[in-house]
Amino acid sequence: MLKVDNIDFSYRKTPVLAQISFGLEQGKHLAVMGESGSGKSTLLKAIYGLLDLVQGEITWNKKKVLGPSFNLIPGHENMKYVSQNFDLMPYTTVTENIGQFLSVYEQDTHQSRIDELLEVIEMTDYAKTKVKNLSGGQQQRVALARALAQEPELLLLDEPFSNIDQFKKNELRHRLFPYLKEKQITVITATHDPNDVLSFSDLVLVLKAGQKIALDQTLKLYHSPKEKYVASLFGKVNELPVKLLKNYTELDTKILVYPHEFELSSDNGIKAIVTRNFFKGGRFLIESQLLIGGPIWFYSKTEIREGAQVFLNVSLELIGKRLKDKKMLDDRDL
């Protein structure tokens, strides 16, 4: 088990983290989202062991992850760290760079090992060519397959897929997260892609300026985000108030509503004008403008023409699930 106790970290006395704390057991996926800067990869880092604490301490099965000041080589033996720097050998072949982490007393099982993972990654067809003549994305996956090779007890991802062209993107993600899960290998991602993280993650950690906001099951945190900052993170999110959504009542607070979430009505409901229409395969995405207030955003089924008015509407159900959750947010904060 994983256990990050109230870390701290500072680059030249500016904080990147702080106070962080969670716990992760074995075998399970964790992903960490957040904006650019937010110290998603500064936190792989410090549980990999390539950072020496301000305060707090990481422990990996109950033994304590120590920093480059107690190590000669930074880095954990049991945990493996895939960066957006890849780090391979590149005038030598695909074969030969997975083939240099796997054990020298198992040299018979080699190949077969090397085989399993290169069907992991879709390599098998570049499995004699040098590194230097792969794409981008072709490295990433090399640099996958490299950190798998021995088993690691613990995976950390550092935005594992961002060379990697959206149709190869796609396979590798449902071939290579249902590998960890069933090798029983635990998974952190650091990411701001949420097709990283929606079928694949059991839990989701959300960073903002180095703080942690939000740590719940990934359709948990999903369904009942603490505020539209975490919402923000898996797509387009609206923040209305309840006056708007219910005009009846005295509320006055506001709700976070999915752009899939709304109804359109031909004649009742929330009045907006149509400004875009971004397709989105089997929907639109419409952007429209409030008569009285903001942008908002809602799916449709069918392109609406630019300037019409339409007529969205909210569950009651919906809205009193929202206000629920908000209410049990804020009580667990204070």
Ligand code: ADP
Given for the second form:
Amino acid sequence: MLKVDNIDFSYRKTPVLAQISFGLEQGKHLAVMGESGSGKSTLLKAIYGLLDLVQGEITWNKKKVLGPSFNLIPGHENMKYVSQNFDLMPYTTVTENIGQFLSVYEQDTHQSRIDELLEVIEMTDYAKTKVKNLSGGQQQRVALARALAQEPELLLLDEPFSNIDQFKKNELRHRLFPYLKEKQITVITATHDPNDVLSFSDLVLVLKAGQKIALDQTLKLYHSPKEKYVASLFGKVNELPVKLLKNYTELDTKILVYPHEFELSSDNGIKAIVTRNFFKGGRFLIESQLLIGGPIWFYSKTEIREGAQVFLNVSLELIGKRLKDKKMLDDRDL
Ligand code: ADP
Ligand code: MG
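Please move on to the form predicted in complex with this ligand, as the form predicted alone is already shown.
Below, the chain from earlier opens the complete complex, with every other chain and molecule after it.
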């Protein structure tokens, strides 16, 4: 089990992580989300033991993680960290790079282990290719395989698919994460791509300016987002006054509504004028303008002409649920 207990970290005098605490059980997959500069990479480095904390403590299976001032070889021995710049050996082959971290005591099984990993990252055909001749995305996959060579207990992945093209990315995610689950490896993935998160993470931790603003199970966080910043990490979201959605209410508050949560009607609901269509494959994301001002985003199966008037509705059930989530938050805040 990982325990992060009230840690603070600063680069020189600038605070980058503030009072972060959380626990993560063995075998769980956690995604760390947040906008660029929110502290995701810094948190991963701190957990791996690459930083000297200003305050607080990190433990892995009850053993304290030591920073570089207290540890000759930086980085925890039972963890592996795949950074945003892969740190490979460019003039040696893919096989040699992956084999580099295998134990000399297990020579007999080296080749089969390397073959297994090459299959996970779908690079079997490149076994004998020198790393410098690979694309950025291929290098990133080799870095992943290398981190897995000696099965770590905790794997830290920093934007692991950022250089990999969309087609390969989907393929790789669907192979890699189930493989890691099967091996019971605990995983923390820093990412700003919701597609890395929704299907593959048990839990999501959200950072904003170095602070933890949410930590919850993925589905719960998505369906009951605490604030617009959290919901926005998953895509477009609207924040609308309840009075607009339910006109006889006295409540003077706003709720979050995802674009897919609207239903279109031909004659009643919130009136909006379509301003733009964005083709998204199976559907269109549509930007429209409320008559009272302000944009509103929704999905439609078909394209809608610019300038057309539409009527949008949200179910009373959803309004009730979001209000309940909000009230629960208020109760807790009091
Ligand atoms: P993220 O990974 O979420 O984009 P980072 O953890 O890389 O964010 O950075 C968090 C903050 O720390 C940013 O404001 C960044 O500019 C700052 N920072 C990161 N690395 C350094 C460094 N080596 N020296 C000084 N400031 C840094
Ligand atoms: Mg980063």
